[in-house]
Each structure stands twice: as structure tokens, then as C-alpha cells.
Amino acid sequence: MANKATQLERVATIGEITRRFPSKIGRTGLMKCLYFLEVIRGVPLGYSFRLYTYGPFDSGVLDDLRYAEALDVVTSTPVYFSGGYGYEIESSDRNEDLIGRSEEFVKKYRADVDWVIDMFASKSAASLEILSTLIYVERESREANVPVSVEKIVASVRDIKPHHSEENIRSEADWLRSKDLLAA
């Protein structure tokens, strides 16, 4: 198993995602990109994701994001809308410096970052919430040796996320299956 990333390597990964993302990314999007990198692609970031309100979550991601902001690697701007607020995160001019200091790690996992961006950059935060929760539920079930099927996974996610329709959850599960990311 590869060594876990240092905090600077994780911050450089955040910088690489924000630098290369085709638009500004929010906190939910960033959290899910890092989740997919670690859980699906095996990038040894060292996070420990648990299920939370908007899907898999690790407060360490927010700590690393704050550190990235303090190093002026990224900027985070609050955005207000009718249902509340969120954040837009974008790369700053100092991003290249930090990526250069962690160049070996960033280069090693650049194809994985490419993959995550290609697969998920067009997805909304709500979609990423469902997609990551589907993957989380499937993996947790498998680790507990609980038989899984798409129907069981969709039903579990619907129980966890009643604000999302079963039809929408099933559609996202079908999308994951079409990409060979959901084994059930």
C-alpha cells in the first residue's frame, strides 16, 4: 500500500483539482472529487470518509481547504441563493508554486485527477451527493458481507436521503453501472 499523502500533497491535490476544473467548484463538489479519488481510484490521500448530510464527508478536507486558502493556493467565495449559501472555490496565482513543491505526488496521480474531472465535472452537487452515497452504501455493505443488489442500494440511499426521489437515485445508480462504478 502506498504511503498516505502529506498535508501539503493533499493541498496540492486540491489545488490541482481547482486549477483544472472547467468551472468554479463548490465544497460539495471538491469533497466528492476527493472521495472518488481515494475510494474509487485508490489515491492515498489519508481521509476517512463517513456518511453525513450531503454524502461521504471528512472534516479533514475542510481543514485542508482552509490551509489551501491560508497558503493562497485557492480562494473561496460565498455565493448566496434562495435556499441558502455555498462557496465557489477557484485556483489562485500561488497554486502553481505549491503544486511544484509536491510535483512528484501530483504527477503520479494526475491521470486519476483527469479521470475524476472527466467523469464528474458536469455533475451537479445534488447528483454528486447521490452518486457518492450510492458508492458509499455499496462499499459499506460489501465490507460488512451483506448481499447487495441495485434495488437494495437504491432503497438504502432513499432511506438515507428522503429528499431525493427514488427515480432520481435509480437513474444515478444506472449511470454508475454504465461506467462500471457500481458492481451490484
The other form holds:
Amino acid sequence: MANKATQLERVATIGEITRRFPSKIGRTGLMKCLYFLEVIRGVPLGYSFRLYTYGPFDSGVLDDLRYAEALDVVTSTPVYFSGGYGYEIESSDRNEDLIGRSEEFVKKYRADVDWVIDMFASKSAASLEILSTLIYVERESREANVPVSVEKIVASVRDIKPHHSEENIRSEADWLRSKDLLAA
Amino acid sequence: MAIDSDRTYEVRCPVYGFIKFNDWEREIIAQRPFQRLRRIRQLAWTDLVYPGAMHVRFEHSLGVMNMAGLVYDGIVERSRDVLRDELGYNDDGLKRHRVLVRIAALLHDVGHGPFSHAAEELLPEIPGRQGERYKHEHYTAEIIRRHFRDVIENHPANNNYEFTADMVANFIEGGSGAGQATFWRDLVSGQLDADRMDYLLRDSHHVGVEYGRYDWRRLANSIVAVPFDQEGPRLGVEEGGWHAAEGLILARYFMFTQVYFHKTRSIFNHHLHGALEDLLPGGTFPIPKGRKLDQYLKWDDWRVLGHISSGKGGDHGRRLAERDHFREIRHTQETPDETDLDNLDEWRGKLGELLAAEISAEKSWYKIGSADVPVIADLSPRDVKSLSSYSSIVGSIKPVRQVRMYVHEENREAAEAKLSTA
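Counterpart to the form predicted alone, namely the form predicted together with the partner chain:
Starting with the chain above, the whole complex follows.
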């Protein structure tokens, strides 16, 4: 059984994702990438994601992000657009030094970080919220040994996120199935 | 015929004056697992530092229910259009989920072990989850499913709502079964939740400090459903209330540094951990399943105090009884920088076996948290920005990750001598 990551290893993982991400990553992108790393790839980050209307969330991720900012591993810049705001997170001066402090951990899970970036870097924040919620609902059913169909998962997600259309949620579910990430 | 719960009762509350509840909520409060919260102190052994801190989870739970209802009503009053247009709510739906939110808020802490969060690290590991331990929320959810099912599902008032115990449990533990009500989870467990809105005020009152006070009436009257174009609405505040939200964030910071992560309070949590490890069969609490859950419910402060009073609990139990705690020898800055991280390694190496305990703020349940509260402008075009873009103070608060190191009192001089060597 793998040991849970230390806080420095989690900060280094945030630094590594940010450094390797092909563009500036947002907070939602970071939150969901860490979720996928933990639950799909089994990286023992030690977060406890719970379901909110905006998808699986752990405030510990934001705490670690703030600590990463305090250590000058990453910088966050707010960006504003019509009908909302977000953040652009970039690798900063001390990133490589901090990653060096957790080199073994980062090296061990580098392929998983590459995988999560390849798979999800092109997705929007809204799409990542739906994708992660679909995975959350399916995993929950699997852990409870309750058989569940894709129709039921889509209906559950629609119930939680009524501002998204059923077609949209279904389309994201189909994408996950095409990548073998949704077994139902 | 369905019977609505319109008869109200009230109890005195040091924070709100009175807390009102209906017949159904009264029945829930009367259940034994809820009454057990009278025997679980809110702040563990904090009274050994702040003598007034003797309050219990019972009054906090009533307070969270009260606060959640107040905030819910305010949100509905100010955000009815958003709730209707974006989330499909009608008046019946809003009334229904108000009832659910209050019940969930009332029950959100029934899974706590003796002395609240101080015992949390002794909850057992979840099978097949890579060393992840159960949290008190898992116990809360199972206790609701097993012990509150009847009073939730079969109370006459439920004919109006058809709630299930699973729905309440899912709402609290973050399961998908809460459905549309998931939107309101932030009100019970989120950045602007009724839980912390209540405990900051209540803890301040009992501890006797001013650090946790903020303008809660203004804040409760400022929280709204903020529309986000793509992601959908989420809870935030109106522009006129951002100073009240700022006050809440600052209250959390002050309470954390002055009370929750106080050096002596922290080491007594360590001693409690040690004493409980000695008292519990196998060193951990029973799992939240079947009859083991009933065994868990038998653990409360009274039982632990009884054991400690009769000389059990090992050296840590004795230390609790005699207020004989380990002494702090070094600590890092509140937010350790790289020099601090190097210092920690050096101190560990020099102290060796003299290091009796190392306590990190990172592992504390009471975190300051990184606030990302949306604020919606009062004037057109009603832009939405983060609270940290309004408040330079909030934007500057760093997470507290302080680490404290302790030694036995009799080893203090020897430890200082070792630490001062080159």
C-alpha cells in the first residue's frame, strides 16, 4: 500500500501539473486533475473529495494551492469574463526547487501526471465539472455494489446540475466511455 | 391527512437569544444519538487553557440548524429568480429543501467521537482506500441511516416531503443521492457554511475571546445564489456584504492562531490521542458498520473521563488529569518557508529521541481555508469577482502550516543544549 503524500509532495504535484500543462491551468482544472489522479490513477494524494453542485471538491486543494503560491512554486492571476471569473495558474521561480525536494514522489507519478494532462487539458471548466461528476456518481455506485446504467448516471448528474442539458451530459458520458473511463 | 410541523418550541441560546424548532425537529433532538452530543465537548480540552470552553456539540448543532435556516431564507428572498431560472425551483421545492437543510444541519455532527475532532485520527482506516481513514461525517451518515431512519421517514410531517434517511445522509456526506438539494451543501459544509458561522461565534462566547466575532447578521443577509454563465449558480455574497464576509475570514484566521492551534491546546490534543490509543481496544474506534457502530456510540466524553479518573489511559491519561503537558521547544513561522523546512529537518536531527511530539497545523481540522467567495456587484452590469479581489486583506492571508515541536519538561535544558550546537 502506497503511503499518503506529504504536504510538500502535494505541493510538488501541483507544481508539476502546472509546469507540464500546455497552457495556463485554472483552479477548476487543477481541482479536477487532482481528483482524476487520485481516483482513476490511484495517486495517494490524501484528499477527500466530496460532491458539490460544481463537482467533486476538497478545500484542501485550495489550501495546498495557496501554500504553493506562498512558496513561490506557482502564481495565480484572476481573469474576468462576462458572467464570471477564474484564475490562471502558472509555474513560478521556485517550482523546480520544490519539486526537487519531493523528487522521488514526482518521478514515481510523472506518467500519471502526463496521462491526466493528455486526457483532460483541452477540456473546459464546465466540461470538467460534468466529467468528474459522472465519474464520482459511477464510483459511488460501484463502491456500494449497486449496479448502475449510463442512463441512470446521466439522470443523477442532471439532477445535481440542472443548468446543464441532458444531451450535454450524455455527450460527456459517451466521451468517457470512448476512453474506457466509464464502465457503465 | 398530512400533518405539517407548524407547532414551534424554543430554547435559550447564548448566541441568538432563542432557537426555535418544530415538532419534527423536536422528535429528532429527543433521539438518544442526538442527546449523546450533550456529552461531547466542542473544543476538547481547551478548558485547560481557556477555562470557559466547556460547551458541547449539542448546543452547536441547534445553532447550526438555526443559522442554516436564517441564511436559507435570506438566499431565497434575494435569489428567487436565479433559483427558479437556473435550478428549476418553485415555491414548493424551496419549502421542501428548507426542511431538508435544517434537518441536515441539526444532524451534521452526530458522528463525532469523544472530545470532537481531537479523536478523529483514531478512526479506523477505510478498507481498500490506500490508508484513508474514516471521518466523523462517515459515522454521521451511518448513524442517520441506522438510528434516525424511523424519526425521519415515519414522522407524520414527512408525508409532506417524503424524505428518506439516505437522502439526509447523502446530503451530509457528499453523496449523489441528495440530487437537486446538492446545491445547498455549501450551506452546511462549504466556505460560507452555517457550521463555521456558528462555531466561530459560539466558541468565542464560551472561550471568552473576541477573535471569532463578525457581523453575522449582515453576512446572513448578504449571501445569495450567484449566477455563473457556464458552470451554474453557486453561493456567494452581494457587494454590500463583502466586508461582513471579510470579517468571517479574518475571524477564522484569528481563532485558528489564537485558540484552535494554541500551543498548549494542541499538545493536550496529543495527550488525548495517546490516552485514547491506550483505552480503545486495538487502539482505534470501531468501524461505522452494523453492531460496531452501536459500540462506537457508547464512546463519549463521560466514558473517557471515567477511565482517566480511575487511572487508566497510560502516561498521557495521567498528564491530562494532572495538567502536566509536554513543552514547546521550537516552532516555525505560521507559513513555513524553505528556510523553515530546512530548520525542521535540522531540529529533528538534533533532538533525536528528545523530540516528544511534533504537531502540524496542516493536520488540524480547524483550517483557515482559502476563501474563493464570489461577490456580485450591486450595480449593472453586475459583474462577479472573487472576494480576494475586493479585499486585499483576504487576498494576502496565507495558509497557516505552522509546525510545533515539544519535549518533556524535564528535558527542556538538554534539548536547548542540543539545538544550540552548531
